[in-house]
Structures are given as C-alpha cells and as structure tokens.
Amino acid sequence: MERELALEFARVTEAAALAAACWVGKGDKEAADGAAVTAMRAMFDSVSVDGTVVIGEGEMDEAPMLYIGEKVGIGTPPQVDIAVDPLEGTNIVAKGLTGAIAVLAAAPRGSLLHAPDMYMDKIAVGPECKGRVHLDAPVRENLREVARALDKLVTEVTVVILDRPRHQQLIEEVRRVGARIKLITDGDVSPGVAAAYENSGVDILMGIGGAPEGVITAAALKCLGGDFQARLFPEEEEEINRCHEMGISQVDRLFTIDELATSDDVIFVATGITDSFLLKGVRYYKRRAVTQTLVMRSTSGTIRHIEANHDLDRKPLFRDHRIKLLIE
C-alpha cells in the first residue's frame, strides 16, 4: 500500500470524530454512533482505494453502511481490507467518559480475519514482552514475565481489564499477585494498543472483549512490534454456526497476531473523540475544532501523532450538521 493512504485515511477517521464528538455527554449512543458512521463513509468516498469491508458495522441487513462486504473508496488499485469501528466506545460518548476513538486498520485483501462479531478472550502487550506471555498461562506467570521484561516489580505492572461480571475472576487472579489494576467500561481497543507505548500507564490488556475490535487491535500493535493472541469466545449455537459460515473451523484455535493480520503492510489510524489512554479528544472553539490522530505503518515503523485544526464553517458536511445541532 502507497504510503499517501495513511494520510488520507486519517481524514476519514477525523471525519467520523468530529461528527461523534458533537454528542459527548448527551445520552444518545444512536445518534453518537450514526453520526459516525455516517461521517466515515462519505469520508471514504474520496480515498483513492478499493477496499472491502470486513470488519464493520454489521452484516447487509443490519447495518445501512459500513456494512461487511461493502465496497468504500473510489474503486482504484491497491484492494485492501479495510477494518472500522467508526465509534468505538457509543456508551463513553453518551456519558461522556473517556476511552471513545474512532479507528480503521487496512491490509492488502484477504490478510485480516474476518472476526465474527461476538466475544474473544484477549492479551495484549508491547514489543518488549513480545513472546513472553501467553494466553492460556496462568495469569500469574504472564504478569511475572511482564514484570521480569519491564524490569519492574510485579506490583508495579498495570492492568487493564473491562469491568465486566465475567471478568470476576480475572481480577481477583491480578489482585493476589499484587499488580495494579485500572477497570475501564468499555472500548478496549485504545489501551490494547497504549500497551505497546511506554508511558502510557498500561503494561497489558486482559480479559474478554470483541472480536471485531481484537483484530484492529492486533493490527495496530503490529505496527508497534507488540504482541496479541486471542480465541474466539461464543456464548450460543448460533455463534459457533457463525463461525463456521465465515471460514473458522476449529472454533476454539490460539489465534497469534501474524494469523489475525497476515500481512506486514498494515496501516492503523485512530482519532481521539474523548480522551483516552492515546489520545486526546476533539477540542472545540470558536467556529473550529482540533483532533489528534495516530497513524501507523508496519512496514516502515513510523508513528505519526497529527493535530489538525479544522475550519467547521468551511466543512459541508459538518456545517450543516452543526447549524442542525444549534437550531435543535
């Protein structure tokens, strides 16, 4: 992939981060995540790509845009996969915590899983403790290798997990080791990916999540030379058939990071809509708005943070969004 896409990708997530942000706080995760998803998709109607959606907003019949399977870009070389979570965190905005980002990861087609959506138990973490945790280890050991690759003592080492009654268990495993813990309500797809960044206050993610958003993760924190292994986690028939109809058949198989993002050409953007372990989130002032965004590609390395100043008045799409907003 030309490494321009980067740059006109990060417009397509700053697009659906703007639209998002103007309902921070207001109750409404609907409208929040509609605006969204809106936003992106006219967004990717300038990308010169051909992409295809496989990680989205649902199948056809659920989702009006977005949707997997659907074709976004102007329809030129290169394919890609093109994964998006145009609002990640819809009840973070509706309440106005923090955590919510809108994000794409995009691959040269056929290289992401196509995760089914539904849960996947999940460990992340950063280049330095690449390959020395595991999944299915106690979480005992992996937080000891953690410390032991940190050079920190264990109860120095820091955990994020979702708040979640599953995850009970989980964290009394953490607290008897003695490593601290920070509970978060949803999106776990920023500090999966704050993992890998050395001061960002998170040495591993735990616990069970999306499937959707793992892959993203996974893509990112191949650009940041982390690690990620995963396992799908259905609760019902129906999920386990849901498996089957995409491709997995072994259900229950270790996935690595290298079987979630084949390729080494990923691209990760991200835009801060509240702010997060990454990111700040969209910043209003008079008549303009500012963002920060990620952008990553693992075949060169590099890391971009961009903060862009938009002109409201002089964006369509968001000018007539914002005019609705006042007289509402």
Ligand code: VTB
The other form holds:
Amino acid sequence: MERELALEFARVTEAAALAAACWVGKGDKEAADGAAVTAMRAMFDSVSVDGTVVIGEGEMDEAPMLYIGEKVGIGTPPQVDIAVDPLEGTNIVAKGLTGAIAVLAAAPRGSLLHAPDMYMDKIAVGPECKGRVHLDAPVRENLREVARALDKLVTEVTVVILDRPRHQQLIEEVRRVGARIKLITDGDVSPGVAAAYENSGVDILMGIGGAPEGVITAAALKCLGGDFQARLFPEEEEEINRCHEMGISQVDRLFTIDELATSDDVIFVATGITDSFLLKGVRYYKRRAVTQTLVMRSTSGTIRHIEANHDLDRKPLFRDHRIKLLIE
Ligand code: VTB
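Now that we've seen the form predicted on its own, could you pull up the form predicted together with this ligand?
Once more the chain from above appears, this time first in line as the rest of the complex follows.
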C-alpha cells in the first residue's frame, strides 16, 4: 500500500469522529453511530483504493452502510481488506464518557481475519512484553512478566479491563497480585493499542470483548511491535456454527497477532471522539473543531499524530448537521 493512503484514511476517521462528536452526551447511541457511519462512508468515496469491508457494521441485511463485503474506495488498486469501527464506544458517546474513537485498519486483500461478531478473550501488550505473556498463563505469571519486562514493581503495573460481571474473577486475581486496574465502561480498542504506546498509562489489556475489535487492535499492535493473543468466545451453538461458516473450524484455537493480521503491510488510523488513553477528543471553538488522529504504518513503523483544525462552515456534511441539531 502506498504511504499516501495513510493520510487519506486519516480523513475518513476524522470525518467519522467529527460527525459522532456532535452527539456526545445526548443519550442517543444509534444517532451517534449513524452519524459516524454516514460520514465515514461518504469520505471513503474519494479514497484511491479498491477496498472490501471485512469487519464493519454487520452483515448486508443488518447494515445499510459499511456492511461486511461492501466495496469502498474509488475502485483503483491496491486491493485491500478494510476493518472499520466508525464509532468504537457508542455508549461512551451517548453518555459523554471517556474512550470513544473512530477507527480503521487496512491491509492487503485476504490478510485480516474475517472475525465473526461475537466475544473474544484477549491479551494485549507492548513491544517489551512481546513473547513474555500468554493468554493461557495464570494472571499472576503474566503480570509478573510484564513488571519485569517494563522494569516496574507489579504494584505499578496498570491493567485495563472492561467493567463487566464476566470479569469478576479476573479482577479479583489481578487485585490479589497487587497490580493497578483501570475499569472501562466500553471501548477496548483504545486501551489495547495504548498498551504498546509509550507513556499512555496502560501496560496490558486483559479480558473478553468483541472479536471485531480484537482484529482491529491486532492490526494496530502490528504497527507498534506489540503483542496480541486471542481466542473466540462463542456463547451459544449458533455462534459456533457461525465460526464454521466463516471458515474457522477449530473454534477454541488461539490466534496469534500474525494470524489475525497476516500481512506486514498494515495501516491503522484512529481519531479521538472523546478523550481516551490514546487521543484527545474533538474540541470545538469559534465554528472550528480540532481533531487528534493517530496514523501508523507497519512497513515503516512511523507513528504520526495529526492534529487538524477544521473549519466546520466549509464542511457541508457537518455544517448541515449542526444546523439541524440547533433547530431541533
Ligand atoms: C467491547 C468494546 C466495545 O463492546 O468489545 C465490548 O470494545 C464487549 O461487549 O466498545 P459487551 O458490551 O457485551 O461487554 C463494546 O463495549 C461495545 O461494542
């Protein structure tokens, strides 16, 4: 993939973030998601790529836009797989909490796992901890290894876990070992990526979240040289059948980072919607809005932060939307 593509993709997540940001705290997660999807879809129409959505808003019959299998981009080479989450953290935006991002990963056709929409057990760490943790190792062992690798006391290690009843045992085990925990309400992509990001305050992400989000996190960690391991966590027979239909015959197999994103040519972009471990959220002033976007390419290993200052009056998509919100 040409490096210029990375900047084109940044515009795509910026558009989604700007659209979703109008909905912060308004209690309407569907509207927030719809706005992000519409903006992302519209911006894709100008990107020089022959893209196929492999992780998106759902199957064709459940999503009008960015559905799995949908073609995006203007249709010229390169042929790429696209994984999107226009609004990672719909509840976060609805309630005005921290941690929402608009995110996109791209890799050559056939190189991102077509993950079924179900739960996935995950562990994500940064480069120093690569090869030192294992999804199936006891929590105590993993946290001690992370502490050693990062030259910290275990009491200084920070673990991010989704605040869910299913994680009660995991949380108890982490507390027994003495590590710090940051419980999050939603949105496990941003802390998963942050685990590999210097000074983010996150050392490791653990627990069960969405499988599509897992593939997106793996793509990001490929760019950062971090590690990610995962196992699908189907809850019913129907989900097991779904795995088989999607070509995953051994449902309980462990996926390494290189199996989730097989290519070494990955682009990852994310724009902050609300403040998160990774990025600042959208800020407004004087009919302008400032966005922060993380842009990474695994081939070069470059990590860019793009701070963009947008003139909202010159962006019809957002201008009309803002006027509509004001009138209503
Ligand atoms: C995570 C998180 C998402 O779902 O995957 C989580 O990254 C897992 O699902 O933002 P549950 O909410 O059922 O626990 C989200 O929070 C929402 O899709």
